[in-house]
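Next comes just one chain, in structure tokens: the form predicted alone.
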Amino acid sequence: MRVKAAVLTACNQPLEIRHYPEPPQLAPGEALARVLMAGICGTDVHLWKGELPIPLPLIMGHESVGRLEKLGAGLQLDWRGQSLQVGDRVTWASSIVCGECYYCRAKRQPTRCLQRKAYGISYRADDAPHLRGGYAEKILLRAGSSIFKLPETLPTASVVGAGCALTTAIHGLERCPVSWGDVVIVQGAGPVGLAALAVARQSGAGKIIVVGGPAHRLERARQFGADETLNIADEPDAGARQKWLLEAAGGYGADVVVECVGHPAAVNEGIELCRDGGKFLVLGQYANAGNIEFNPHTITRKQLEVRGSWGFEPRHVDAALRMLSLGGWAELFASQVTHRFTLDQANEALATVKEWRCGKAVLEP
């Protein structure tokens, strides 16, 4: 049997539809899932643009929900210890770590594992078993993958609408916590910015201000609980933006500023929005989008705590799914899915995300 996939063959070139063989049998611990929905992440745009080293050709797609079709010998339980059966609807952590290297064992930093590999990012599509990304009709999950059985009450669109943005934000704000009553400024109103807003709100932030654009994303930020928003199109001057945001934060600046933009220039702007003794979390610079001139005196003068965060662990997937069961988060994140495409429309989906024309675009193979 052949499996259809949308494949990145060269950076800045259209994805191609290709077909790969379905594995005739599964090795112990593996799982074959039919992809129900795959998110088009902003990181996929960076991959397409060549801003991260990746093997080509590549089946992208690292935030997906699927239905189990085959289980390899010995795979009986999900990450939470629940029974797994063919037909179950599941999601999975996008990466697998070795558990043995310096960062996994000695430093307890598994997201920096020296052997870490991620679905939709690390596997060359022409190498067997081929099916290692969500932009395909089916995906073959490696033995050792962290699989999560989904309750029937949790919509697929909620899980993919939250995507890796929510798990990334949970990890980031774990490393740079928001305390009860804090004033928080979120730079960026895309999926990561909205997720950071949601986690900050759930953590007890007293006031949350979002700066970004375009207007439809800021409207969604208000739906997610932002107290105030600033559209950069309405205030293109960085100095004027800084003045407005500092005043909105009470005059001194925010307790926590979370950068979720992905453009390096946002870092210089963001550290000036922190109060003295505040915290600055760099969450959006996942890809190498270039350098900036930077004055470290700002960090010293303001006595800042500056943190970075990379990826997430399976426990953050667990936390994200639990958060989606609270309040109205499942409905809000499901509303993020504004554009749906088939595999044949993968290039249109990618362009929609690249041009900021959607909340969340997804493929439904």
Given for the second form:
There are 4 protein chains.
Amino acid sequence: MRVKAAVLTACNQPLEIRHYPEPPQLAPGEALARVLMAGICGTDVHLWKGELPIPLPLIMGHESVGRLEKLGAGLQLDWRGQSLQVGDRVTWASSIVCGECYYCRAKRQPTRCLQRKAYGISYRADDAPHLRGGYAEKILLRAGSSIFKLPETLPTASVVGAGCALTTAIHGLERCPVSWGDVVIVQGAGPVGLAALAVARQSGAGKIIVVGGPAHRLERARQFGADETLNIADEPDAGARQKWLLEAAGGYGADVVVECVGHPAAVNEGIELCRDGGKFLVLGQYANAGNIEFNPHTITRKQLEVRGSWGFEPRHVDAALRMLSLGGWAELFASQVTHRFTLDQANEALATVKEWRCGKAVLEP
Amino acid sequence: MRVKAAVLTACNQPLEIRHYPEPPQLAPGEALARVLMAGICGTDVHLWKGELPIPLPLIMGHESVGRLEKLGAGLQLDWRGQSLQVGDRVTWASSIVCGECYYCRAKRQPTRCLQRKAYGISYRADDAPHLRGGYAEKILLRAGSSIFKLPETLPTASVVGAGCALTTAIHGLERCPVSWGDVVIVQGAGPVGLAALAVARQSGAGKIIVVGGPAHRLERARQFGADETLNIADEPDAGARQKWLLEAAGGYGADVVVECVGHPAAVNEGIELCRDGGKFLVLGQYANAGNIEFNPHTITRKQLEVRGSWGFEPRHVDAALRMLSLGGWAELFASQVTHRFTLDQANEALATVKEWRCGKAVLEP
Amino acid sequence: MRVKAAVLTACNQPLEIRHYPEPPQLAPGEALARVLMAGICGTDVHLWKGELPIPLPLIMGHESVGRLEKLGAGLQLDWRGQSLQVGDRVTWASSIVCGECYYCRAKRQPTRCLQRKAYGISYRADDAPHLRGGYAEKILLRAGSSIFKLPETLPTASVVGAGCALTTAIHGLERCPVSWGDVVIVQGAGPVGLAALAVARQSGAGKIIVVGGPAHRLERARQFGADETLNIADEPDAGARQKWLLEAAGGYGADVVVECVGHPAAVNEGIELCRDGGKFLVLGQYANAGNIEFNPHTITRKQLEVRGSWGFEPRHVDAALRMLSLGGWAELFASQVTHRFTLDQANEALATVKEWRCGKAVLEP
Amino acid sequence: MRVKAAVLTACNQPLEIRHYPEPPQLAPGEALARVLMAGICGTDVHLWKGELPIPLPLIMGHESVGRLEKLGAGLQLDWRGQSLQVGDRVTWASSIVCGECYYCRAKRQPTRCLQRKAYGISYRADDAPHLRGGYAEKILLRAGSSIFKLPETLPTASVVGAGCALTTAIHGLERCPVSWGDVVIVQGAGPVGLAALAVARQSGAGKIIVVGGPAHRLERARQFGADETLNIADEPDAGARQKWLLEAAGGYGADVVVECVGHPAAVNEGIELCRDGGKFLVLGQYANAGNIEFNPHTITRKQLEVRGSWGFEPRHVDAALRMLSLGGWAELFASQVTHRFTLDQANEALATVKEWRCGKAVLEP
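Output the structure of the form predicted together with another copy of the chain; the preceding block shows the form predicted alone.
Full assembly next; the chain just shown is listed first.
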């Protein structure tokens, strides 16, 4: 049995279709899943460009839903303690941590585990057992993976439409919480910005303002519950933009500003949008996009809290699935999936994401 | 009756001795105090250089101890509810806030009060009633000032030796607490650095490392309880310094790093000294000392918390006095007062601070 | 000019109509308001029964909306800094604190101010200026009162319908926050229970279960967003009730349980409804309703957090008004006002509350 | 090879000396240790009396230090990542949790793990491999145990003298932290009380008052840093005791009160010793010692936080060892070990603890 995959063999080059052997039998605790849908994440574009350290060749795809085909010995329960059967529709946390290092144990920061490995990012496709990413017909999940059985009522597109953006936003806003009634500015209207908006909305924010673009994304932001949006193309002058946003935030600035842009320049802009004593969450600087000119006096004078958040833990996947069970979110996130492709169209799918032409593009292998 | 004062009439120029009329009678709630000792704060050097916006001419001096000479009608109790009498030795919070603005009320951030005014900083000496700073024989405290009667056992030099550095550090470490057992790095060994070290020590830090200079200050840091010190002059190479400090902090970095330097470059250096998931307190950037090249990706990747803290509230003066009543601190902070001057020697006193020649220089008007 | 009031002259006796002189002129900072609507709070029933220490005779009424008739010198701005004019419709915090005592200053617990006084509770009606409660045509607000100008779009009935229940719930859930997704059980479906439910809903609770009665109140709870309700009359057996509620909460118990009943017996029942490591907010034990048999081992074994909350601060009134500006709450709380009475019908109004016949009964003097 | 153990075969009966076979070979991850010292914990007396559910026969002993004799395959590192060798002196966390249940995963409350098992408490001695408690010459540690290699400089008696009291206090005060400067009252001067006092001292408490007895324990409390002590025998009247303690705490009560007594009556007494808005930690109600008459109105009126804490996690053992490395604690806790016994004297050792005749009694098998 051969399993088809779209493989990144060299940065900035088209993905290639390759075939890998299906593992003849599973080790204890492993699971083999048929991939039903794999999201094309913005991070995948960064990987493709070579902006993060990865092994090559690589089967990308770290936000996927699959159907269980085989279960290794002893694998009986999902992360929540529900029984697992062949045929179950599942998703899984993209990372596995060691549970033993300084960060896992003493400091309880497992997202900074010294041995953390992520499906679709950390495994070389040429090394057996090869199938460690979502851009493939099948994926082999390691023993110790955090698997979540999906309720029948939850569409596959909701889970992949939420993707790692939602779990990342949930972790970020856990580290930098929005209290009910807070005025929140979200910088950026891509998947992470929408997810941060959704979590802020669910947290009872009093007013949420989204600044970003392009127009079709801001339209979606309003559907997700943004009270006001500012299209950066309509107000290209940074000073005028700041004035408009501060006014929209009540004059002094927002209680919480969430940066979901990725351009480092957004950080200076965002810090000025915080009220004194406010909070600023740096959520979008996942890739190293370079330096800014920064005045640290601002942190002192404005008496700010600036927080960073890296990735997420399995319990944030649990939280994301719980959020998708709350009123309306499943539909909204499913509607994010605007473009569907086959494995053979993987390069077209990547281009759609790269050029910001979609809500969310997915592969259906 | 004429009251003598050392007055800043123009930036970067010698202070001038001037005389102002003593107010003939006090308004309700006011207090007139004979200044016993006034600290020369590093901020005074910044004021003198014109690095912060101030009115001129100005009687500087925002960290003082005095003896009450007159009490306005209705002023009967100090901040703690103790009765006040003429002849009492007192200190006072340097700032008065409005209690009514957005920051005072809705956001409970009184240090960012929109109408905050500080003795020794905000009052023009040529405007009646003139006597609003500590570099003078007497000071007239406004109604609503936060006055603290000093216990007899607490030396004047302890209070001024602690000065606004201790209240600033107490506020800063309230916003960015050290838990018992934490590994702490303090950048800077000036008054704020020593005060941060003292508060971290009182908070039960497991290990405190101070990096700074010159040698006489690091010697003092060890007396204040630093476990290890690094003289920046002994290790001028930033990379080697970082390596040494990370190792001293256990390999991964400190749980809490407190920046008390003032040079913006210290911020980048300090952030790299935090372990992942650690906390960084920007305490030393009180004056605007300019920009740095900064990579915001670091905040995300290291999953940091970066906090700023501005000035302090009256309750932090209360806390500072309580701390001075705990084992050893009164003596240690009193020993900080290494240089004493008369009002006529105010320029020499300022120069001593400017050139880092002292622990703490004070005026005894 | 005589001002009519319904006055409590002796406990457990009918209120009497009395007339007091309107103050001929106002002292600086005072305000005279025509009472438009005054809520009959459950606490008023406790006062009437003599269950809390009060001076007699007393004009009750601590949750009111009025229209400004006269402003004392210097009173120009409301708590939020908006300009105040004769004719403005306003509400006000029921309490004034000293701002100077141990609890106000050092411990920042102003609700426990040693000199706290509340309109409708703490002022003897026979002492000038008499008009210190809402059960009267007019009320004279002291200098230092926290007055809030109401936006034109916010109905008077919304503010009184929310009453002190909402501000109390906001303070309580500030001390014992609900995070988005939490499973919450609210014990009690009276005004405080509904308000706690509303704040939990606004905080993004994942599931809210209300246990109480009678049926018309639970119907209202469902309108306010309760996911499930249990009528205590339908399940009088405590064991069966607990079983049902634990199951509804997912098996292990709720993340947060909010007691809004007032019967001390509810406390033992509520604690058993918390999951291990959960939080229990004692919000309903405002009056001293006596002892229970209690096993403190439960606190240790279940690793609980139990919190109390007393009254509220002016900033919680600000928060309540902000909440009423968010989607739907103004209408829902206005619909709470089910019974309206004149001053002359004050005894009938009290009886309506005493017998749980209403959502909220109000006086329109 | 036969291993000697002192075994609880029936409650309230003398322990019996029995012999069990030494396991011929170890499974992967297991460790066999020679017991150097095993503490007799107050909980052991409760177990002996049958006050907690346990299997019989039982080898008690959950706070021990041993020397590694054999290591199972794959066991190479201790909890902190240090290499383990035969001959190393080690201690270990008494409990193992499943890591998979609702409390371990979703709620991160592993001390409430649904499958938690503790050495010296949960394992039937007649079931192979028998050796699961410290009252024996050897103990067999399960794979997955949290083992800590001890630094050479740390005496065995320090670790056992601190025992589970210190880890319990560290967990408790993590859930209910003491801030520097806080006024703290510790109820009880047994091992848990002393440990709570030590952690409060290390946290920088401003004043610590210990109430308890008998005199030799209060003498020890003063050595551990108590500022004041009250012998309950000297002031048997509860009212007078409360008056004295409130006064010692500054008049309004303590910021934090830690109950370490075990008698449920201490809870009512302790709650009254909290200032309004203060915190009360229920740490001593580990066994179910029955009910009290309790007035829940107190929680509301005093606006309290009451917290419970159950057992501890491996990271608290790590913290305890770190604390023992800080100035003076190792010596103080070693001095707690006042009585040493052989295995054959186990009944005499238990009696010493039961009758409060010792600091800490230990077995040296």
